Amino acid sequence: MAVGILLVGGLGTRLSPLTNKTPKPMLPIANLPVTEHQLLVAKAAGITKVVLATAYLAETFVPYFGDGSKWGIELKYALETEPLGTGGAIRNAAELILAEISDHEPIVVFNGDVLSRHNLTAQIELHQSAAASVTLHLVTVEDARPYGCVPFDENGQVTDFLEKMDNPITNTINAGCYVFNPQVIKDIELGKVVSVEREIFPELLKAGNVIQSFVDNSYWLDMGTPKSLLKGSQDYVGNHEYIVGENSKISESAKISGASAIGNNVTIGANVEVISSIIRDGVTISDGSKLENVFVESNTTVSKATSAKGAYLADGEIIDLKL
């Protein structure tokens, strides 16, 4: 068995103006919040205990998820008041569980703004037979230049952690899914600003311990930007022209294609044209507008004739995404 953290709690600046109500991991996703799939990941690999560290609008995610019960998981709620960085976050919220757990039952740590379909089951089964202080799911990537570089070697242990440069010596980056020995996580100083990937884990291979790798290249998108975030939706939809919420009303005339996500309770009038966009819950698109690789925010309503591309639309204002 296994418990779960998962990393939420970031101000999601890449990602504005879509995080200036919403923390990026309720963002939606084939309209589901990042965080949601996550939890359904977890579940399918038995974990059935998660903490949220939160910091960001944190009061947004309770409402929602509650106390985990609707997807058959425990849920906590950590909030971190200042800052901590990835590794005083984890340590944060882990002293929520720690008295709760065995010294060997691992902490699976998810960072919030990943899309991944890996095999998590197999990776925490990984860490046990290697017997590893931690176990990083990696991916192969044509460049990784933008995210620095994880080598490992012939046995699959990590051998350094390189920030990034303009030759990687690999193509094989971390992907944002950890699976810890809880002494690991007891060992960071609670309270204290610290990082995992540039202090945690090079102080780790430096002590001689163990950091396996867990190379899976199955679908797996960084959804930092809203082309990501956009991408990441429509490649949830799949091969659907659109998807539809509860208590949504689609004008007969209206066309909606390219992998749409269209939430609850949104009337689309007539004439209007959507292609691969995202509308969320309550959003009212007025006759004859055409919308294409949008956002359009909960409970907008967006005037007779629009005309936008590449946007975010909300309370009357179109604002280029540059995508």
Ligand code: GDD
Given for the second form:
Amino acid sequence: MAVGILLVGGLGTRLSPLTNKTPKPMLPIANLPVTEHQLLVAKAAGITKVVLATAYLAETFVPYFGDGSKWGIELKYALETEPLGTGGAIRNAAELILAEISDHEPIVVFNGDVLSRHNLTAQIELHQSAAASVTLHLVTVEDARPYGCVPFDENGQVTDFLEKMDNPITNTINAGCYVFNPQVIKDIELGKVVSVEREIFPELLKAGNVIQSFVDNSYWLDMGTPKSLLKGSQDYVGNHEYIVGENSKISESAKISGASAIGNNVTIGANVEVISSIIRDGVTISDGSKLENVFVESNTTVSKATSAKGAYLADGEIIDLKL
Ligand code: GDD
Ligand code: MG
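Form predicted on its own done, so how does the form predicted in complex with the ligand look?
Below, the chain from earlier opens the complete complex, with every other chain and molecule after it.
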């Protein structure tokens, strides 16, 4: 059995203003927070103990996820008063589970902004059969520059870890899901700000540890920008024109399309058109508005005949998202 740590403490700067009140992992993909999609993935791979490594807007997770029992998961919360970086966050979160697990129980770490349908069970099995220190899920992308570029040899062993380089030497990248041997995490200094990508992985390789690659090119998306958040939500809504939550009222003359996600307690007026958008809970869209590729903040009233494209809407504000 394995246990999980979700890294959900980043500032989500590239998603501002969407992340002003909501941390990136709590943003909705097809009406469910990204973190919830990840808990479902973890559970499907048999993981029933998870720690959320929180920092930025930490207080927003507990009211939604509670003790995790609704998902059949024992959920704990680690808090960083100052963000500790990815390595520091993993070490800090592990403190809540290390005493409960055996020396051989793998710890699976998820970047909190990734939607992935890779075979996590197979990744954990490979980690064990390869007796690796860490096993990284890798995907192939067209442009590796915004990611961690990860070359590996003919045995699948990682040979280097090059975070965000200008001239990537390969297009296989770190997909942000790691299986760790617990000892590797114990060896990180508690309370220290440290990055796994820029420090821990390169140091492990230098010291001769085995980092195994697990290449799986199933559906994968880092939803860390407004454009990818909208795309991710559309992908998860799938072949429907739209999905809608509870207690929402949609006028018969309104037209909703393009895999839009409409939340709970939403009112959509006459002759409104909504295309490929995310409409959060408690929103009212007044008559005659036309919205395309927009993100409407919770409890916003969109006034009559508003027209917006590629934008973030909150009360009295329309901000261009530069999609
Ligand atoms: N708790 C905590 N504390 N979480 C953090 C911190 C921290 O100090 N810093 C970042 N995180 C979380 C973020 O919330 C996010 O879920 C995850 O760590 C990764 O951070 P991002 O800011 O999204 O990094 P990135 O997208 O630029 O790059 C990372 O992901 C790529 C794949 O999507 C790297 O891991 C790359 O190597 C990788 O290719
Ligand atoms: Mg990211």
